[in-house]
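The data below hold one chain only, encoded as C-alpha cells and taken in the form predicted on its own.
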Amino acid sequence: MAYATIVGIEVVYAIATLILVSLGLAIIFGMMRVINLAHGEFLVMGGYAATIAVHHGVNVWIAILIVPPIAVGLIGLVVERAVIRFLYGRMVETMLASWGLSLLIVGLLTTIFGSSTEGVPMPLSGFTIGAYQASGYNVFVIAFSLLTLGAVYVLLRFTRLGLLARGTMQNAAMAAALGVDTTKVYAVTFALGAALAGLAGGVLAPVAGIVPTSGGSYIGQAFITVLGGGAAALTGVTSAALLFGSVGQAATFATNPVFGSVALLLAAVVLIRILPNGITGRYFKGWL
C-alpha cells in the first residue's frame, strides 16, 4: 500500500509538471497560433531569476513564485513589442525568429552565468509513507499546478481581460471594428503565455538543475503536450498531460527513466496519429 501511494505521488507529480511546463506555450500557441521555439529559455530564465532572487536573500517562496513569472512576462512584453507584433499570421517567419531568440538567450546567459549548474535550495522537506520517503515538494508542485490552472481558467473564462484574449484570437478584425485595441490585447496575451513560462522554471528550479541549455528537455515536453491536447488550450494541456504524464511515469517506474522518456514520446505519437486533431479536436468540443 505504501508503494502504491508512492507511485501515484509520483505519476501525479509528472502531470502535474507537463500541464506546468505547458500552460505557457497553450496560451501562445494554442490560443494565438505563434510558434514560440524560445518557449523553453523563458522556462530557463524564470529558473535564473529564481536563483539570483535567493543569492540576493529573497525569501525563497517569493523567490519562485513572485520574481520569475513578473520578469519573464515584463521580457515577454519586449520580445511581443520588438519582435513578434510584427509577424503575426507568418507561421513559418515567426518560428524562425523564435529559434534564433532562443539561440541569442541561450548565448547570454552561458556569456553571463557560465554552463555550470545553479539551483534554488528545496524550500520542504520529505516526509515518510511506510518504509518510503516521498518529497514534501513535489505534492506542493502538484497543489501549485492545479491552482494556476484553476487562477488562469477563471481568468480566461470570467474576466473583461479573459473575454477580450478570446475574442481577439478567434477573429481580430471583428474585435477592431467593435473598438477593441487588438495590439494591446497580443501584447498582454504574450506576456502572460511567458510570464507563466517564467512561473514553471521558477517552481522547478528547486527539484531541477539551471543551466542555459536545458531549454530543450522542455520545450520537447510543452510542444508533445500542447499537440497533443488540440484546440481548447486549459482542457487539451490537462487531457494530454494526464495521458504523457501517466505512461512516462508508469515507464520510468518499470524500467528506467529513458525508456520514460521514449513511451511518452511513442504515446503522442499514437495519440497524433489516431487523433489529428488532438484529444479536444475529437473530444470536448467547445471547451476553454
The other form holds:
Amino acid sequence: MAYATIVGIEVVYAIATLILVSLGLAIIFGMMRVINLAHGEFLVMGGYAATIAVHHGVNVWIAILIVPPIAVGLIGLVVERAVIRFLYGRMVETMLASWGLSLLIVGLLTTIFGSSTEGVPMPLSGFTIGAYQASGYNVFVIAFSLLTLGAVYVLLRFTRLGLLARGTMQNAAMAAALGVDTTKVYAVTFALGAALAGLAGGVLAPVAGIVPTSGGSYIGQAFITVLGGGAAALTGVTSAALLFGSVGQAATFATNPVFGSVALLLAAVVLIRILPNGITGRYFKGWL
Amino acid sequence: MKLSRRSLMKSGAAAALTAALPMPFVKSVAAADEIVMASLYDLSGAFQEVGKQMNDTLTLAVEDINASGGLIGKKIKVVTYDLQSNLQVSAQYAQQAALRDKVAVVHGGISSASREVMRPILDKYKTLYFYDTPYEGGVCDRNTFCVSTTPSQTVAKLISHACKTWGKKGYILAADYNYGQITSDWVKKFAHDEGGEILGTEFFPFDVTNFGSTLAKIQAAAPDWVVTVLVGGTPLAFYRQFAAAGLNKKIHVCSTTFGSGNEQAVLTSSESDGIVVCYNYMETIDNAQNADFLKRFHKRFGDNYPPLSELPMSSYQGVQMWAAAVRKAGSADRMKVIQALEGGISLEMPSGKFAMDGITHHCTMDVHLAEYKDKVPKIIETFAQQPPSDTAAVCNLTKNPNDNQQYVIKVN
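Alongside the form predicted on its own that was just displayed, please also present the structure of the form predicted together with its partner chain.
Entire complex below, previous chain first.
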C-alpha cells in the first residue's frame, strides 16, 4: 500500500513537471506559433538565476519562485524586441533564429559559469509513508504546478490582458482595427511565456543539476507535450502531460529509466499517428 | 538573395578561411633542441572542466621539467589541441599531432570512446600514446600506456569495504554506456567475491534528472548500500534527491565517480557526508611529494582552484613517467622509450609510489579509500601498491608484443 502511494506520487510528479516545463512553450509555440528552440535555455537561465540569488543570500523560496520568472521574463522581452518580432507568421525562420539564440545562450552561460554543475539546496525535507521515505519537495512541485496552471488559465480566460492576447493571436489585423496595440500584446505575451519557462527552471533547480547544456533534456519533452496536446494551449498541455507522464513513469517502474524514455517517445509517435493535430485537434475542441 | 558566381566564390573563400581558423597556428618542425609533446584533452564541451584540469597539471609537469634543465638537454614543447568532447575532432587532431607536428608522445583522450578513436590512429603512425584517465581496463597495445586506475585497483576495494562494513546487499546505479555497464559487471563480481549480492541494477540515459522512481525501487529492495557509477551532470540530482527523501540516513552510498566533477562543492555537507570513494589520488593524501606538488600547483594556477581529483593527477604522473623513461633511454625515440618503460620504472609521486608494469603497460600504485566529511574526502585506509590485475589476467605484451586490442574481461 505504502509502495503504491509512493508510485502514485511519482507518476503525478512526472505529469506535473511535464506541465510545468511545457507551459511557457504552450504560450510561445501553441498560441503565438513561434517555434522557440531556445525554450530549454530559458529554463536553464531560470535555474542559473535561482543559483545566483541563493549565492547572494536571497531566501531560497524567493530565489526559486520570484527571481527566475522576473529575470527570464525580462530577457524574453529583450529577445522579442530584438529578434522575434520580425518573424511572426514565419515559422521556419523563427525556428532558425531561436536555434541560433539557443546556441548563443549556451555559449554565453558556459563563458560566464563554466560547465561544472550548479545547484540550489533542497528547501524541504522528506516525510515517511509506511516504511518508505518520500520527498516533500516533489509534493510541493505537484501542488505548485497545478497552481501555476490554474493561474495562467485565470489570466488568459478572465482578465482583459488574456482576452487581448487571445484575440490578437487569433486575428491580429482585426484586433488592431479594434484599437488594440498588437505590438505590445505580442511583446507581453512572449515575455509571459519566457517568464513561465524561467519559473519552471527555478522550481526544478533544487532537484536537477544545472549545466549550460541541460536545456537539451527539457526541450524534447516540452515540444512533444505541446505538439501532442494540439491547438488548445492549456487543455492540450494538460491532457498530453497526463498521457505521456503516466506512460513514461509506468514503464520506468515496470522496467528501467531507459525504457521509460522509450515508452514516452513511443506513446508520442503513436498519438501523432492517430491524432495528427494532437489531442485537442479532436477532443476538447474550442477549449483554452 | 541573388547568387552570382563571384559572390559564391567569395563566400566559398570566406568559408574556407573560417574553417581553417580554429586550427592552432603551429609550425610542424621541432627545433633540434626541442622534444614536442601533444596535449589532446577536451577543453570545451561535456568534459571541459576536467579537461582543463588535466591540461593544467600536464602544463605544470612540463614547466617543472623545463625549469630544471629540460630532458636529456632539450626543452619540451607542448602542442595543445582541444578535442571539444567530439570524437570526429579527436580523430582529426590525433592525426595532425602525429603527421604534421610529428610529436614524440601524445597525452590525452578522456572518454574511453575517444581513446578507442585515437589509439588505432597513433598506432598506425607509430606515435607513442599515454592515456591518463581511470577506465574499465583491458587495453593491450604495445604503443599505448594506461597510467591511471582500472576496476581491480579501486572498485574492488570500494565494494569490499561496502560488503564488510555495511552489509551484503548492494544496489547499482550506472550511466548507460560502456564505462557504466562494464564497471557495474565488475561491481557484481566483487560483491559476489565478498559473499554479497546485488539486489538491482539500473542504467540511466545521460539526461535523466528525476530519480523518484529509482528511489522508490531502492527502498522496495532495501539494500545496505548503493553504488553510483554515474557521470555528467545527473549524479548531482541523484545525491540531492536521495538526501531530500531522507534515505542517506538509512542507506550507505559509495561511488566510482563522486568528486571528479567537484560535486561536493555544490552539494551541502549534509547531502554529501558519508559518501565513500576509492581513488589513486585525492588532495588529502599526506606525504611530502603531495604537499610540495599542491604548493607548486596553486602558485602556478591560483589558490581558488577546485580540488584536484585522480584524473588531473594521472596526467601529471603520466608526464613524469614518460619523462623518466626518456631520461632512462637517453632518447625520445619511440621504441627506446617503450623499452625503457617495459624495463620497469618506479617513481615517488604525490599519490605515493607509482610504478610501470611492463607486461601490461599499466601502472601499479597506491589506492586510498576515503569518506566525505564536510565536503572533504577523509582517508580511511590506504592499500599500497595495487597491481592492474584485471588487465594482467588477459594481457601479456612481453609474450605477445604484437597484441593490439581492448579485451572485454570476462567477469563471471
